[in-house]
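One chain follows as structure tokens, the form predicted alone.
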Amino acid sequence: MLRKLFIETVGCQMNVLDSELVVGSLRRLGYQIVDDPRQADLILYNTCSVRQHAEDKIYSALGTLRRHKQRRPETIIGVIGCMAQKDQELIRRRAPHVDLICGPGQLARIPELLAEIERSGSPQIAVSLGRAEASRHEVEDSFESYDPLREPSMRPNTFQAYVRTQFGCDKFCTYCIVPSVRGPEQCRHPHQILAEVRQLADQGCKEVTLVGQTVNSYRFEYGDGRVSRLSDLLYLLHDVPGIHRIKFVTNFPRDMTDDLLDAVAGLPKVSRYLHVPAQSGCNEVLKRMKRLYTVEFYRDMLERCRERVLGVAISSDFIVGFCGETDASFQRTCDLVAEAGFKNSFIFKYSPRPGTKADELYPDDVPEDVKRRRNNDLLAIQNRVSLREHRSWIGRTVEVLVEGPSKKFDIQSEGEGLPQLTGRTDTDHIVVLDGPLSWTGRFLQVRVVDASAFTLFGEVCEADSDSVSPCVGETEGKVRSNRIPLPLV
């Protein structure tokens, strides 16, 4: 019999993976996916518990759901994810009609949990071991790693996937919850991750993204005293036939080692794309924030990223609001964006979270108007610098992987002129460019002709119905050989 799934997907690239993974299970069960949740016999939340505006969507979502339930009893409603295990009693408490809570370390028991739920009429819950409640052997082998067989259908396009590299997280940042609703941090055999791999490239894959927590900590121990480290996972996924370009997200700063930057450099199908994050340019915060790095470090690491991968393009996270944070403090993290030269920064103002050590050691004393002047001040700064990088990539031609129509395309005035597609090059600038929807899911020689600080604006080299050739003037190793180093701002 033929079902009727709903998912929403609220956080980070790993909720989006187990979406698709547990959205490809319940396809093989017969779901069919719908776009209203008032047509579907199963609705999923996924979750995240990062920041209280991801949590307050969902209790409002499955508000709004609370008289359909009435109406239609045998709907099965499920919240899955980060805030089923880390709130799996406030959620019973506040939304009793959901009949699946399920955590992330639980997810493959999905199908037979809606089984239960069918044949029972009674809720399930499956979460994974507090880190607290059990040895560290106990809690891993709680959080079940989740790495099926993959179904392109899944994903929003079939030429790009993630995949997982690692399980958890071992940092304990103060202001964080992952460690706690992810739980140890748990990597892959290289070989599993091998495999998936080349299975992505047979299903036409072409760019595949690695992520973890914070990526760069992958460490793989064999048992006999080998090591596998990030560096050695993109040389073994290098070759991979059919695959063209490997990213990975999210790193952390001090496992920034020469190894993996030599890699990047290398290895011409990993991107020249590092995203690590700072999170804060006050020393006194950092401490706070448990970092384990110093100003002084970050900037040190970011001139070795510079020096070691030429043309290289670096992003970051930044935190304002923070306990204890001064507008002293929030100079010092002014000035680091105003200098460093990011392409761009995701800036958050501070959300407590309960069960995490900042709320339980530090008071949340930034109002927030202070947090919302600083959020928009910091944003602004970001704005400017990644304007000046932007416009230095005017009159470079660059590699674009196209993803599609951009957002401000209309499918409905397809003919009335060529649309306007997006893709990301090399270093992951975003490049709005015209031409046909068939560019989809190819690579393209691109000239840079604008640039705002969000986007780069360019015009497709002459391409035929198979490929793409060179801009006129311009050669293969003219067009690698733009990879040079950004200035500081």
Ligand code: 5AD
The other form holds:
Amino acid sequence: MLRKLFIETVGCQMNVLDSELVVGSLRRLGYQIVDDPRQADLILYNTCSVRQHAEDKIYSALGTLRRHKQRRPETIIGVIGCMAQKDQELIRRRAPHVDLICGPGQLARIPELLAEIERSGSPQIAVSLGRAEASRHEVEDSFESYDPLREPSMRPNTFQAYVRTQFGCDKFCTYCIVPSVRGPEQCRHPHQILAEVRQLADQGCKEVTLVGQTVNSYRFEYGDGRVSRLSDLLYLLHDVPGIHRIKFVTNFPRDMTDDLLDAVAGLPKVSRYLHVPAQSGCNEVLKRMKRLYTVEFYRDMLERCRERVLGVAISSDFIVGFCGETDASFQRTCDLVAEAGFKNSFIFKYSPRPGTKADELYPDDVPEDVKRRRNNDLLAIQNRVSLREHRSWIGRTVEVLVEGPSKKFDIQSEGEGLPQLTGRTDTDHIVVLDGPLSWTGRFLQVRVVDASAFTLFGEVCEADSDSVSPCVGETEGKVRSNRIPLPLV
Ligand code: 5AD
Ligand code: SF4
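Since we've got the form predicted alone here, give me the form predicted together with this ligand too.
Next comes the full complex, and the chain you just saw is listed first.
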């Protein structure tokens, strides 16, 4: 029977990937995606708990569906992902019309839970064990890995895909809810990851982005004591024919080891792009955040990245207004951003998360207007740095994977000149250029002619290569520099 599914996803790449996999499993049950929740038989929200704002948006969406559920009680409404794991009771109280609550470690059970709701008419809740509720092993087991077969039609496009390297996080930064809601860090077997990437390549995927909360902490121990790290994984995946670009996010500064940087430098398919959140430029704040490094360590790490990976682009995350952040500590963060030369930074106002150490130990003592001002001030500094960094690309030729029409492109205006396309370089810079929609999914050589703080503007140099630019084709399988030997895998 044909049924209609509406799904909204908020949060990180991990959620985007989870939604893709959930949609894949539901498509196999005969569900078809619709854009309007009111047309749907099943409405799912894949949720994020990192900041209060993300949760508020979901409660507000659920609130607007209350009347709809009264009128059409057969509609199934589900909350899945991090909020479901963290607040199952609260969701039941605040939105009693919700039928399905399913944490990120239980997503494989969704088809079975839906069948049970239809059979019994009663709500179903499936969450994993809390980290303090049982032994590490038991908690790990309760977060089931979810790796169904990939289906290209589930992704926004067929030529790019996320691939999970690990679940969960073990860092326990004091402000962060992720280790509680996504559970202990569990790394997937390298061969399982390889098989998935091969399958994606067979389906026409050209770029994979490896995702993990701290992807560079990846460590898989084989039964015989051998260990694979992220660098080993990169060498392994580099040989997959059809894959032309490999990215990985997000990195933890302490785990940015030389072997990883050498792999990035040596493997031409690996993007010279590192997202390494600093969070603060002040040692006292970093200590209260339990980030396990000092700002001096972070600056040295940046230097090491740039020394070992020539031309690398680095981006960061910052939290402003964390507990006890004074004007002086904020100034240190401003100094770091002014000097570090980040390509871009994501800046967030601290949002206390019940259940985290910071919420338990420290008062949320920076007023909201101060947080807002610091956010704006830091953004203004980063924008100046980004503009300078972006302008340094003018006149250079870069390789761009065209992702599709830019947001500005209006389908109505097709036929009135070339549409505006958007794509990304090897260093993750966004490039806007004019060209036909048929260039989507192709690697092109593009000359940068202008730049803003957010975007490079380019003109294509050659567009007659098939799907891969000569630049990638020529270097396929070779190392970028002969300094680094390829390990035997
Ligand atoms: N408040 C604000 N920002 C947060 N982040 C994580 N937890 C919080 C919080 N409680 C930010 C960090 C992280 C990014 C994904 O979200 O900067 O790197
Ligand atoms: Fe959260 Fe820290 Fe883990 Fe990142 S490393 S997910 S900020 S606990």
